[in-house]
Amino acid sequence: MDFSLPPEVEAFRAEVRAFLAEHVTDEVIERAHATGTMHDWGLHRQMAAEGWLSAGWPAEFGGQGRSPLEMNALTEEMYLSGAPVDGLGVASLVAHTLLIDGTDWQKRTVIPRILSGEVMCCLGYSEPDAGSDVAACATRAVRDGDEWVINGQKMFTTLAHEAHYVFLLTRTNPDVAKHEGLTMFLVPMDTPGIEITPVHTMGGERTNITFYTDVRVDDRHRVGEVDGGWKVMMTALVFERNSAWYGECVRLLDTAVAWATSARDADGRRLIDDPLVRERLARAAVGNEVANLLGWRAAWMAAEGQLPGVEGTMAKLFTTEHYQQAADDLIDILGPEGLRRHGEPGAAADGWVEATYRHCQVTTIYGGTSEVCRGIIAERGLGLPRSRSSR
């Protein structure tokens, strides 16, 4: 079997880590892990300059008709550059469920305007009461003629304070099955009523705490139909559900390599040549090639055009679990050391490997929880009927 990329996918590659390498400074990665903020407005606005925001997009929508290969790569070298893209991301997930779900004015108005990074947008999915059980969703919008007024609040509306829309889930229909009485929005951020509160998570992200009082949107931004938001949400799903985490464990990997070759134990010997920390970094680097293997099937079969959707669910959930457990052993090899941050004193491979270990609790929820994944995985890959806990 050969598993080379075709040229034309490399040639790519090396134009993006290129890029990269001249836009992604220290400087746009100390910004990002001071402030929490995973976007950067200069390199979104670059990128989108290069058409990289829509190079998988037809050439009718303004794209550059990349390959899922190609996309693929881009989003492998962005992650393994360091890159703060969690705007692109949201941008690209909420860009392609409006070209899906979205009514003619929003193809025509919002779309361009995401794919040229003149714009940003939040999820506004979670709720305080809720946790991942999105559907239990009780923020309540209430149809007022031609408008609607929505109530309510919501957690971990990450960028919240950098968009211009929130890709909101409200309850529209609180008597028949909650899976059922949903409808999604597309709500400009400055309309009134709406407020932001900053969260500063473990992982060092800063994500949001939304609240919605009386807050009047034109039908026109509702995406779907009415109690139709839960179709809406899988398509969305779709487009969030990846293994773009590869890249992250590669450099936490390289990181640890870099510090262990250089370290010294009490004796004067390079740690590296530790059995015990060379077992741990082979167990990271096996990892990480499955990771980048099952990620690369995923892209492969949405170049075949098929829907790799128990695929690519395949592909996050092994990466996210390998990334916590890879995290976990290697700031072990680092000791005391290794629980100092970026920036104190005397840390170990300069606080990254800590701050790694504590972002990546949280990519097991990101897309779908592992639980979920398994349930996926379970039902629709291998056909095991469904567990009494998930009807």
Contents of the next structure:
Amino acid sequence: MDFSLPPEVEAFRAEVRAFLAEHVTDEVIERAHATGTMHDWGLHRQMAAEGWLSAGWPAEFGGQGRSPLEMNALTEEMYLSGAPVDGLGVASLVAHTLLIDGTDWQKRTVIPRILSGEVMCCLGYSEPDAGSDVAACATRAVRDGDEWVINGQKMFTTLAHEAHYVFLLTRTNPDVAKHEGLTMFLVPMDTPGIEITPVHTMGGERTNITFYTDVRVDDRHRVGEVDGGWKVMMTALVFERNSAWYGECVRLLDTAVAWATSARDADGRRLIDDPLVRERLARAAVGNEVANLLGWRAAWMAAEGQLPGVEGTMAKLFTTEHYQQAADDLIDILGPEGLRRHGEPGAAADGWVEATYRHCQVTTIYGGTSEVCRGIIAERGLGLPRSRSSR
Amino acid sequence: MDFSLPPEVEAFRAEVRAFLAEHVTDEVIERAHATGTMHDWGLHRQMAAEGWLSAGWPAEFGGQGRSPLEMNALTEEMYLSGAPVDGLGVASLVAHTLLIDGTDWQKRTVIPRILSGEVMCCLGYSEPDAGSDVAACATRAVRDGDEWVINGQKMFTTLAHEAHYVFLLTRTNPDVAKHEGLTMFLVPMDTPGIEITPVHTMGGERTNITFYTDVRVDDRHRVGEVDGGWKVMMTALVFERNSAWYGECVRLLDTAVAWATSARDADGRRLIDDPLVRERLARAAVGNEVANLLGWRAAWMAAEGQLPGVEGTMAKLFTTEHYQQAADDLIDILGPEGLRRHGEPGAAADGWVEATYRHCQVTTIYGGTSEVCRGIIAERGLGLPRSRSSR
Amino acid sequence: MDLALSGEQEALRDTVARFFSKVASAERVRAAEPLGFDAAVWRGLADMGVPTMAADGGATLADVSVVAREAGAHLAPVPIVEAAVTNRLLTRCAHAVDDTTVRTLALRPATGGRAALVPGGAVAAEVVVLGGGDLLLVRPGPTGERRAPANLGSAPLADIDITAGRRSLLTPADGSAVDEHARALDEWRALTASWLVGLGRAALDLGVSYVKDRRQFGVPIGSFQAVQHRLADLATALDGAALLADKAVWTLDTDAPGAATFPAMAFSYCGEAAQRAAAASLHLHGGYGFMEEYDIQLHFRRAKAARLVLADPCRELVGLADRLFGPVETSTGAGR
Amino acid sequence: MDLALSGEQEALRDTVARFFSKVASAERVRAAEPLGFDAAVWRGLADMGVPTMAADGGATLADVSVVAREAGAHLAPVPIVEAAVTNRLLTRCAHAVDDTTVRTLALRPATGGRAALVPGGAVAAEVVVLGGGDLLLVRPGPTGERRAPANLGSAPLADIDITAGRRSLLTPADGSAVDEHARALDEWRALTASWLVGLGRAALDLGVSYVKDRRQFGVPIGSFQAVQHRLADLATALDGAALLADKAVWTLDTDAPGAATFPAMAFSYCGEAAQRAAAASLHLHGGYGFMEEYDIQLHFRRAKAARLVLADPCRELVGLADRLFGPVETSTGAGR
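Shown: the form predicted on its own; wanted: the form predicted in complex with the partner chain:
What follows is the entire complex, opening with the chain shown before.
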């Protein structure tokens, strides 16, 4: 066994770290925090210019052919830097899915523009009545000659207000089993009939509801077969970056440790010297390492040519549940002063623990809820009989 | 609101406490611990002589007509004393059930002998394939004139080796829905064809498997209607004493506090002065009070003429889960010395925390598993739709 | 033993609940953010005489607890627990009180001339502060001038400068200033515990309603066993919490033996139960739980904030240990 | 990065697993209670050269970890981790070692002439003890004379009287006696973490098999969502634990930067994961889980005992904090 990363991965990591140290300025972080939009066009295009949007892509797409280990290092460094990179994640997921399930035209016209940082995508899966049960999708697409006419509504269309395309799951056949009548489209956001309503969340992030009224798209925007949308969904799921939150966990702990080291109690003792504080910080540190290892295991398996389906799910489940537990413990150690929000004078830890406590709650929902993750691990990992209550 | 007990309850409690202080000697406790039989004939008959086996019974049965509050005080004191009283609980449950569902002959001949401490009962519900799903009972009873012929096997027939009767659930009709073909019997244990195999458990308690081979009993031993056994079961369930473990939780905490007050660390500090020890002791103390209040609420509701079905279930669930959590935390504070068993020279807390850690595990199983309890609370208490996976 | 509300208390509960449903609806609670104060709600409670009802011996803490629980259930944007406790404290100092004035107390002694994060401090006309061993009544000047820092619970917290504004020394009739402040703080703990039970049960109700209505995979998600078991544990914890809060209030009203321990136990346990219930309910809402327009996020933020405004919950438990097991022995030298 | 066992390690694992399956079956484990030692198992491992394999540089701790994990999975009644660590320590003290002799070390320094509850102490011919700042090799005389107190884990613990029997002073080649003991203790932590992962996964497997077979209400109880979710969380925790234990061993083998922290992290986390897995599996067995004749109670008792034999787990976490965040500042006077 060898837990060290190959020199070329460490070298790449150092390069990325140096870049991020320069470009992920406090201003970038503050702007994302203030707007709730976890995407920064400036940073995004600088990263594209470095070739890192396409770092994991083959040379024929202008990529650098980076390995899964290098890509994991890149993701980890981005999150460790605090960069707002939700947009990059979605763009990458859509591009990868197009590479597998897209048409030649899509590969030729859309992928290069995503990888160059020119265009941004958003995901249109969830609906008011289709959350974890995403196949319950009711947004209708009806064929009309070479076009499709789309009507419906999508929830949580994060980044819709910045995106050029929505990766849209629709129902094209209501008369078959629910997984078998779905079709995926990549719809330009400037198509008439699309409306965006902002949705503000407890964590400060902005998301959107998107409405689709008689939206007409050419059939060339269809991704995959007619009624083959579920297969495309499954492809896309593989590219969810499940260990991304490890970097956020580290930022949280670093913030809390720095605070506890400088803050003193009424008797002049450093807070970090209180056994009850030390115990919780240590527990958070252990969880962070477990999260880190579960994430790297999945990346390593991918590098070995294996499909880390269950293992990636474990990394996602563990990391996000641990993140919430740690935020809960660490805001407690701040005491009353931990209540002040970021930007308030004198806020403990500059209010970042408070912000994290609100933000982290959503991480067990998107990219597969903890309940869905547990079901996958139980059935696919442990081979337990399919639960009668989950599907 | 008034959380004080009425003077007559406090007076009764004081009387019980004085009695138990005298009769629940170390010898009684040690003997129960050594044999694993949580029943002591000496103590049992002394309690009968005081009239406390029938304390809650009307005068016509020689009872004292004690209220549910007085009876809760009695139970609480018995458990606080560390007395081995499983037998008393089962005897009382069977007697109460007979009072409601028994025949005149059963009421006349069996109840008085139970209440006088002369005879003991055991419960024959569980089977190898019928645990929480007790209605899956396969032990067959077949009518033969005025007699029934019983064949089958029962698990966890605790106290069978001391009991005069087994309260035996049987299947009399295999052709109807599983709840509708059951019949209850009160079978004398000296009936030919009953065999008892001891079963030893991790907690030190002895239980039994009982085998029934062509056991012939007269129809007068049938309790309730033919095929009406499920109704009798439901009656009996009401008389499970669900808050009994509170007393054990108090004994556990008292033991740990006494130890932590006398033990000192390498620096000569009392263990109880360590914040990490104090925190866990305080947490256990809070849980004990919650357990106490949930138990008393159920008793108070019964005293008010209400049926505390969900509330009794909550008391059972909370108290036993808390008991396990507390035992887990409190054995930890003892450190390595907590590993020595009772009877070993120098064992921390005389080994009682170690013994409790093993013993308490069973409390979330018998008298309704935590899973069954949660289902009851969810469906009956919260009105959630029946789970497709639990029944 | 009587674990039910009295007839009068039931009537009070119903009156207050009706009032809050009308005047402190979720829309109004949201509209009162970020400050967390609604003058109309305060006026309504003042008209009912709630702030001083237990100050003059006319009502008990148990009566205030009935109001506090409804206030928690509706997240009513008023520092009613603080006012009730402070008015009692002032009365024990022979200081006149009234229902109109918003009053509060600093939970922790002032340090460096400042009482930090006083609940209700951003909207109170009078603040009782323990400073230098004395009880001070501080009138910090117009509320507009006070800094009300944005905070997790959207509560009207403020740092009170006890060197500015008018202030006067309070003299308790019996007991020291420190003891009387400790007494007020335990009353605050017990009543806030009750407030947290109200919040926790309301959060649980939101969760239960949601899972009964919300369908996924063709069935209500409330029929999923994992959902059911989680809610059953929370319902049990909240029933225990309600009993513990009720008993804490009762021990204070009757000066029962548990008066030294139950308020701290109740505050600790009710806070934990409420926080767990709000968190679970939020998560059972899926993505909707995080949307500002859904109510459960209001409960979620306030549950944690109401615990934390006093102290790190672990520190509270250690403080409880002092009451339960006696103080830490200081004679032996250095510790770890 | 390579997270797989080497070909040699796979072969070692398979060999050892086959050996344990035959010689350390559950029946044999049970028969070895209460002492917790089976001489035939020891002899088998000695014949394979396991006790000294990592003492002479011929094998790594990672190789021993492969054996330790299988030993934990089978609850093999031998102090193999202790022996391997002690033989390495003795080698660093230029003291000859061999595979036949059962050796162990006292985890905590001796006090009052006694090393308390030494793992393997009841059956070891040689015990290394840190006493008065020195490393002592104690030969406590025939095992029959030693008191092996009955204990939760049915482990061959004993109190070692370091004033009786023969003893000699050990002199480490480099580093102080205290440092070398600390090093051995971290090796013990890392290998015991691996042992605990083996135990935890075996316990989980028992639980998974049971819920697949056991039918109630007409279906396997493994189809109940609450059961599934509980097992999924445990499987995840145990995978994390396995990675953490592997990394801890690797940091020691390679003297990587994490060598000062990972062994303690692994011991803490793997112990918790193993204990949770054993407890959950026991409870999923219903009443059968408590029967002595079912195997899961063997795992349940040993999981807790293996953690506790070192120290209160909370104290271990605080010790880990010292490594992660530096020692507690002692300059400022009295604490709370």
